[in-house]
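One chain is shown next in structure tokens, namely the form predicted on its own.
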Amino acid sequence: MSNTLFINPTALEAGLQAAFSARNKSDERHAAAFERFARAGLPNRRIEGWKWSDFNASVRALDPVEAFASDAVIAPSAFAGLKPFEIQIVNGRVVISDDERPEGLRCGVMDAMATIPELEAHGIVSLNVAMNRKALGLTVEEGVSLARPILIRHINDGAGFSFAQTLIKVDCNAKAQIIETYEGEGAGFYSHLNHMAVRDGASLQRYVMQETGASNIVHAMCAAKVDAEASFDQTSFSSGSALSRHETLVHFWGKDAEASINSAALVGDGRHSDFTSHVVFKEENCVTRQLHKGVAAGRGRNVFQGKFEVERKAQKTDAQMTANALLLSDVAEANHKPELEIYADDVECAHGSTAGALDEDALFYMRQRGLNDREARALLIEAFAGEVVGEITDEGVEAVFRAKVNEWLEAQ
């Protein structure tokens, strides 16, 4: 590969390309993916989508080099009372259990693939198609409904970048729930790229919890398809990191389809979370309905940004949106951007926003009543993100996200 893809590389740039031209057996498609990096760069805060983000700033000071995976012991998962069946990524290398797999599962290691034309343009995802060459792929066969859950563990205790794909494919009126937790205490920069086939009539749950070290940098993006007369449901809870961000991209391709995209974000002092989401609607009479609660303290950041975009096709949209934000601070922030770029004229679309403090009137009634004022926020903070986890309609991963809420209330 060209030495001179970069203008004036810095230390990372260089670093990068380097890290790139040691990979075997890159082809066409990978070169393209890095040369479409090289020209766009780390996202920083000079561009509009990024200017509460700036991962330029924040992964400069790394070292490009592989995150190998450790041989460290991999606790049990919050979410092993679910009996699920376990994928681990560790820092970027997949490992799949050998329980025996439920009926109508199909799942390996596969050649990873491009990405769709919509995101070509995004600096992460195309470094991450330059330097990926193995994908985990898993496929629920037309018409099953899986006993259980697949539980996919994101792990980055490394120092360097490391890399991931997923391809998930949910074929016709079949059903399937999976869990993705992203852990580890690791100081480098982790990167997933996941792409989802809801196919016609197929229901998919989709469930993301989020609790790395503060010293971790992490963006995932989840790009689904929903076809006619399917369903995605997305619940994610975040603790952040020292920069994470998570984005979901869902286009509408067939008619009668349903999404609901919820998200709470708990972030302490010094830790920053991005809930970033963008959903195209393509064809008509679909229905999509969106709620972030987002709670900062310290110096904690929260970031939302949602976009819902109707095309002129997609008549009788049927799509609200809810951010809220909780500020226990004068110095926590909250940045929130809802937008509804719409082209049709029959639809029902709507979007707020709120940002402020605990109600001192509730504090008092509370304290009134017996409750110290530690107990009385408490009490009111879990109101505020468990409506979030209250949308959960699995009893058990609703007890394991509010388990992980109480712990998050018990930190501060």
Second form
Amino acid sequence: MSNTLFINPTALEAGLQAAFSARNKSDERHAAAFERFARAGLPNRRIEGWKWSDFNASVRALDPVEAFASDAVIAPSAFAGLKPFEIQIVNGRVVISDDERPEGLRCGVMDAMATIPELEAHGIVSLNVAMNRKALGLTVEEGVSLARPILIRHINDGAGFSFAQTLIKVDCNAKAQIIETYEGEGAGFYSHLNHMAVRDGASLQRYVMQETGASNIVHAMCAAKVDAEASFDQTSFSSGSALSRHETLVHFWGKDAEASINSAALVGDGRHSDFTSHVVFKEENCVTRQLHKGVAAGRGRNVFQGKFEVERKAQKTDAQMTANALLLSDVAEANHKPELEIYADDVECAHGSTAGALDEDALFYMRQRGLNDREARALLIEAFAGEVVGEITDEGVEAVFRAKVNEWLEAQ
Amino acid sequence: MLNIENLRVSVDGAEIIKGLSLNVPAGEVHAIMGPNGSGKSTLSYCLTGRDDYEVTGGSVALDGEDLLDLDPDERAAKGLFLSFQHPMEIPGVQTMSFVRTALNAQRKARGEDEISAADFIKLIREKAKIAGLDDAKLKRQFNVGFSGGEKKRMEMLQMAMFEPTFAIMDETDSGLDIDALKMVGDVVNALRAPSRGFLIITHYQRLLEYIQPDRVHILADGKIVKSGGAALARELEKSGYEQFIKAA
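Let's compare: the form predicted on its own is above, so bring in the form predicted together with the partner chain.
All chains and molecules follow, beginning with the one already shown.
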């Protein structure tokens, strides 16, 4: 690897190149990924799709070094009550619990992806692929219903940058729940790439909880391949961070499959949350429901971008997207971009997007009934975000999500 | 009980209530009747403390205590209740949970203990029966998908639950069928007590067949232009508001 990849490298680029060189001596495929990153760079606001979330501007200001291993004491997860099988990824380093594994789950460290063809133009994904030689691998065996959820805790408490990759396979007719939490008070940049295969007839429920400290910069990409008659249901909560973006890319590779992609963002002053998704319908008769609810307070910023792409072959697609934003101050922001790209002629696809303030009539009604201003506002916000939480079918997970919404409200 | 002295209220710079005085002694039911645009709803919103209703003169006191300096929830905790002309839907908020939160907020503000879950459920079921709402409605989101009549029943259920010191009913009768009107009459008559007062705002005399008012006032152009006994409402029904508007 020469130093000519970057013209006049910034301190960050030089740091990334040094880190790359240190871990990848002679692997051409990873070198190609790094070259793709070097060409694309970190996404910036001049690129459509990134205009509201400029990673280049935020990340380049960071220490151009790798985040150190942490010896911080890690408190039990809010999801501990669900008795999950826990895996921690601390500043990019994987620690698998010594707990007994649920029957039918294989778990270990394996070779990382050397390329993801559909994401080769994605700067951060290319960087992630370049940097990770090894990945966390999880396989739920055919026909197995996992008795306990898998909990992956991404804990970022360092400065500098860190990367991790997870490869998940839910084999035919298997069922699994995966909870991912993004935690930690660090001021670094963390990139996580999650590659999932949901095989024929399988069911995967994924829950994401973005609750890092205010200084964290997080990018998480979940690329899911969903096969015939499979289901992929995802519910995310984000309280944002300095800059956080959770991307979901779903490809329906088989017929009669379904997905739900729901997200609630509660973004306080100075924080930024971005939920971006892209669903590609490649086969017939697939169903998708997407609901986003975003609340921004102070100078908080809530970004939602959703795209449904229906290929010519994907007749009888049924896809609906709704995004609602609530703005709690005059300087809060909601940036929505719903998109439909349809090449099939027999489909039902719709999207709707709204933004507004709290309903003054409802507030007065509640206050006339005895609730003070703070209580009335909190109840309305809880009800607004609660629609997403209400879609969660697992009571235990739902309770934790509700508690997080209330925690956020109390902190306001 | 409720003493309004020379009240003046403006909305967006336009004076709507123009020197209104009214006394409702404890134990009495007074009716305010008036044509559209006479200031009836402005009066109910002003009494309950809604923003944007600017009091430019006069005073309002409940049992000798000035109301105008209090927030809406503080007035509610003093026992002031408004049955809304257009009750709100509150999506995402469960009916039982909302009514219980409101009841407990009022109790807490008065220094009383919160009601237990068991006592609450018993109470709300009993009151729902009186208001003519079935249990299934209580399990739904607050007023969401309710008909106009059901929303008014929900107002009456809350009035029965909260047992207010003073209740203002803003056109509770509008859009109600005969059975529902009778229900409103039953709820009010059951709550009538020497320590409690009511102000019933209406267009029509119909509701007053079920609730015998102690006094009837005619509101026109922001002022009370005539007061009388229950007979005044019947007279109005025959002769209309025209003569009183002219008098104003």
